[in-house]
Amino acid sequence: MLILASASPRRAELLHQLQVPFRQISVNLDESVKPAEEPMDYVVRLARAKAEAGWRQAGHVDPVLGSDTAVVCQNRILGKPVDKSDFQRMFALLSGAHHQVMTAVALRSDRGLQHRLVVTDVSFKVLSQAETDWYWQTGEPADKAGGYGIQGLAGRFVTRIQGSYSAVVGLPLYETAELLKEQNLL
């Protein structure tokens, strides 16, 4: 049975769409960005590390899927906001601007470790201070990369998306399906 090395309910919901049986486990990793690490390298490193950690934790038996998502604006990774002022700083960058959401997915099995990287371009409308304050008060931004969830209330701020919607949510379905097919898991 496939293992999803993530506690994310959003990733689990997306993986259910592929109709592959799986179970979830949580892995603990240091998710700090390394000095001079490029955003693409960062998300690939973390997705691969999550898959490897899950593989070890599960006893090297079942294949393990790991994934990581980063919101990148002006080549800066916007993590989960630590407080309201951090969130306001992020939303000032995102307001009226174009940014990228980078999601990597990795599959670890006895056949090795493979990954895919998806980069999606997202544009936000110009946000008023009232909209930013309202969104913070909803509580939704607190545990989201870049301080927003496209599948939730922040969807109203998105003026354009070019690429994979599911990757912005947290798991690129097409690329995940391709990885699973390559290992006869789908």
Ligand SMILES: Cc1cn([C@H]2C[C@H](O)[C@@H](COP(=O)(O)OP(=O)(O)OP(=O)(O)O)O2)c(=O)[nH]c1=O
Given for the second form:
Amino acid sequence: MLILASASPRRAELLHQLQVPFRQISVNLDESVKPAEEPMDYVVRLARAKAEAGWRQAGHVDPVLGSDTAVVCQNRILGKPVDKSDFQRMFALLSGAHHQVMTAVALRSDRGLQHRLVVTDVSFKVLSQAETDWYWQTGEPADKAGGYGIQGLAGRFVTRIQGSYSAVVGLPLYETAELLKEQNLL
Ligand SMILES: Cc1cn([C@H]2C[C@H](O)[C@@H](COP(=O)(O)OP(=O)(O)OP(=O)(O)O)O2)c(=O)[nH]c1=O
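What about the form predicted together with the ligand, after the form predicted on its own?
Up next: the whole complex, starting with the chain shown before.
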């Protein structure tokens, strides 16, 4: 059975949309960015590392999917906010501007390791201090790259998206289906 190497309930929910049976495991990785590493290279490296770690952890038998998402503003990666002031710094960058959400998905099986990278452009309205404060106290930003969830309460801040909605949430469905089809898993 296919394995999703992710602790994220959002990724599991998205993968259900492909109607492929799978089980979920979580893998622990060092997610730090290497010096001078490009954001695209970073998300691809992590998605591949998650798939590879899952493959090893589950005994090199079942195919394993791994994915990674980064919010990138002015070529800087905005990770998960560590506290309120970190979140406020991120939202000041996102306010009234556009940024990229980069998601890579990787599939590891006995046929090797393949990946796809999806870059989506997202625009935010100009955010007031009251909106930023309100959003922080909802608790939603804490576990999310860039401090927001487009599928949740932050959907109201998004004025435009060009690319893949499912990739922004955490798993690009079209590209994941392509990877699975290539290996006759879908
Ligand atoms: C931008 C954005 C991010 N996110 C989430 C998706 C990811 O779960 C998270 C990005 O962090 P990731 O490190 O990619 O994933 P994760 O730590 O949640 O899960 P795992 O490593 O176990 O697979 O942010 C949203 O849910 N909505 C959004 O709009």
